[in-house]
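So this first bit is one chain, no partners, the form predicted alone, shown in structure tokens.
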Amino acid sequence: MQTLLARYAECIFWLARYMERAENLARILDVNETFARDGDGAIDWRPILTLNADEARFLECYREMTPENVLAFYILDAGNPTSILAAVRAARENARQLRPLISTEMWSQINVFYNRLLALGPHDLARHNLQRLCSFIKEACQAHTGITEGTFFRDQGWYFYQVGKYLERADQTTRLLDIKYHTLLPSVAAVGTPVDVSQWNTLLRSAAGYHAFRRVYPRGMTPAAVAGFLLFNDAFPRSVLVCVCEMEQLLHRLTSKYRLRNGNIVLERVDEVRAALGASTIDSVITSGLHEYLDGLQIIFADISRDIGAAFFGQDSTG
């Protein structure tokens, strides 16, 4: 059985979460635009900088916190390491490391991709076309996503490339619950109103949940239960829960059939966590705190970044 070289798996763990991260951001980044035309943006948007401690960053760059500059600064600022454009660099550097275990479909798309991201320019950034932006953004992503399944070989690359993309994905959705919870909690004479479930409706949308959201609740809509379905619902692909299942069963894989027992550490962080989500409700969470809950998770899923660089890379793995 032919061994993975340490750098060639890194560079795969890492392709698969800049691109679901490029995607998650798309999706944030649509979403706030919805709710900031009502109000002022400035206030509306700093949540966004808060959540990912930019906002000595942006302020190096930009006067003022204005929906435009938040929108460059986020989308295609080559100088802001968190951007989407920076991020599908970042994608595309480790794709050309790792050409010859790639297939050329998945080559040419992200290449195809980061470029177009290139020619956009301000006109491309006016808030009036932001949601068809948004939407070239995250079809692209989720056309990597497919040229990635039907072709990429199911080595031990598949399953660093599908633990990076549900660790990704894990964190971005607490990011994105963690934004919205409590920007969103309305006055208590707005709840139930039209512009509450509005916006928890499209809260849902944004993670791509708002139908399997109505499978299982076919009638109201709470806080409480929008949250509870994102962190905790065992059949929602982007439930913090189910991604970290997936991270347990993959990486279980990895150290038993390709016999990499460095992964043990790793797994039984994995395991633990995913004990914890399944012994939480959303009522206890939200009764000790939701944001601190979520920051406690995001916490988590940085040391289990480190750990599997440590175990599999031979170093530190923080992006």
Second form
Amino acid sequence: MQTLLARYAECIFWLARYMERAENLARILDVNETFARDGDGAIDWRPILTLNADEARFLECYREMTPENVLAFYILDAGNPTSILAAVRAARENARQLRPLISTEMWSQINVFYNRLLALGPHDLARHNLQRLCSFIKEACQAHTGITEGTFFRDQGWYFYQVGKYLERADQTTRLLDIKYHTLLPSVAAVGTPVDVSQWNTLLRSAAGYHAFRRVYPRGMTPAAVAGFLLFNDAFPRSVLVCVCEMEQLLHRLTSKYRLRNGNIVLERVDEVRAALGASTIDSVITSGLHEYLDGLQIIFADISRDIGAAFFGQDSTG
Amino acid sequence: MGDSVIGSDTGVGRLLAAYDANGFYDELFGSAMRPAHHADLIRQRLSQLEFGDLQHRAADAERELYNLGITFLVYSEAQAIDRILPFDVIPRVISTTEWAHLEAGVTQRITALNLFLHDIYHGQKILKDGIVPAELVLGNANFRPQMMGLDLPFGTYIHIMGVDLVRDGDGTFRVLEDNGRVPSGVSYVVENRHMMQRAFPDLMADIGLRPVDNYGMKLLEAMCEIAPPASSPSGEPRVVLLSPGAYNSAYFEHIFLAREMGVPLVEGRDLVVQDDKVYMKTTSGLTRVDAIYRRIGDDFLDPRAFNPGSMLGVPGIFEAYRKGNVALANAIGTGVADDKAVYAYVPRMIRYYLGEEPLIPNVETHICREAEALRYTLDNLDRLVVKPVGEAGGYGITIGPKASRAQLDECRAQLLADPANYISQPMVPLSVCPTLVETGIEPRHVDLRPFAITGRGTWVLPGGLSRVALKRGTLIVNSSQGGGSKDTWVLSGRCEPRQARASSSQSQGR
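Could you switch over to the form predicted in complex with the partner chain, since the one displayed so far is the form predicted alone?
Below is the whole assembly, all chains and molecules, this chain first.
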């Protein structure tokens, strides 16, 4: 049985997470620019800054919440740990350490991607160029996914990569949904108005889920149905349920096929989450508070990440 | 463009028409006394290329090196920057006979150096016989008394060796320096070849070149030969490459070698010693390690045995090594053999241990610790190259003929203050090779670093790293001083036509 260096497993888990993170952020910025306009056509960027609770940090560095500033903060600000540049830089640093393990094509694509991001300037962030830029970032992330699928050796490392990807994706979907949670509060009068529907539309498009949603719900679009779709649909590749199911299967392979018994604790926890997700309905979630529910999921995902570190990467214990 | 005119029997056409080696021995042309007929065909093909095309392909090649991350890290203003080793697309060519001579000479030298290391860490016969001054060895900072009496498989200490060769005015190869600690550069040899295969398939077609891409396999073979009886149930020794980490300037090479061998690249923090056995930390716990190709110097390898401040090493690894539970390549304590002062005695070692004349002579060397050599050096300072014995990378060298009055005075003062720290050599008129520069093709000085692997026996990688001093007139080829590299072609001596393959095709809906 081939063994895998614990540090490699850790690097590959985080490589997948950072690339997935970069892609999700590009999706959100892209769609926000295009669709998230209010009745007067102005774009509200404040919800974006609540994504990672970034508002306070943003205001330390930027005076005004202008689109230019928010975009600079999230795309090219090397000092902002939640920027796309920071995510790709972290992915590249992990990839650099993984070069004995990953294909040359995987490394070279990330390397070129990062160098292209570094070469971008304020002009590329101009409003009329933004969509092109976001497409470039999204496609570079997707190229990464494709190259990985096509070239990565299917040993333990592959499973750690996939676990990282789905964990990050599940987390990102909860954050995306949280941007608009307040519209699901019963007290909000605007629910159901055209503006509101367009915002939920936006949400689905961020997750590339608009057409999939339409196939499941050909008629009508309610906020609750959209939230339920993103959380509980069992076929949509970015839904929290699908991501957690994938993680469960991957962890099962790691503990059985590769006999990584330490993983059983993680597997049990993921099992529980999957069961809980399967038993929930969107109506009960909304009744007890969507925001709190999403918060709870994010905490669980952070716990799972920590458990994975302890079980496989030798963190907090010598193994 | 009209018909190309390649008339002359020396293979010089448009592109090389104005080329002039300025009296130096030339790697593609040879000299009047020793014309390089083996390179006729290559010169002819080069001459048929357009200058613009050559520039274009060179630029593409450099971009690709950068994109592939075939880079080394340089530190400037506290920032780490990725740099490529500048790559010159015009190859350096070595004939079949020249190579047979070099291969034998390198093997001879390594054999003698390994016998020397075994001797000084056992009976010290060569010191007692007064062939090499005892204080030069025993007082050397790189002599490791901890190695005394330890027996190594096949008596091999230097498993991986790089020998720096230069070619003088009449075309004779000479040894300039030995690298028997952690020689680097072999990754560029292989990557340069890959680059040439992509960028200049037309230039190398049917020439008959000795391949270089089996280096990793040969290295792994040697690592398995020196490993103690394998601990794993499969019987295969577990080999790893130990690197100081991603911020080491040679990190790309560590990655390259780990990949070529198919072994994990580990850092000190990935290894742990228990009961004098070495383990690596894996996802399933601790796994035994049998052999380590280490790219960390002796000093940093084990804080318990050597430098106690080292954070890069593995505490306890030396004791595991002494007990024979793990193999290390290179062995500990080889630095005493590649010392610039000990270097001067290598020809005598070859005669002493092997009873043979050195196949590749040294560059004439004056050991300034000896009174007469010091006097000679001081008297001829403006004609000699003075080198500190402890430095690597071309640092601290004074080139007499190019030095200013003030630089010579400073050098003189240093020599008088610490003569044992210096050697001096005459200025070797290093050979040149046609090299692409902005305005055309010009001669630039080159050296050659062949790499050899020794386990049970010695294998020499055909060719080696040709480093080129890209600045006009300069002789220092080190990458840290603005040097680049070239692909090195060793001719196999037979041209085999490529075999035609039957084509097959498959498409949807047939």
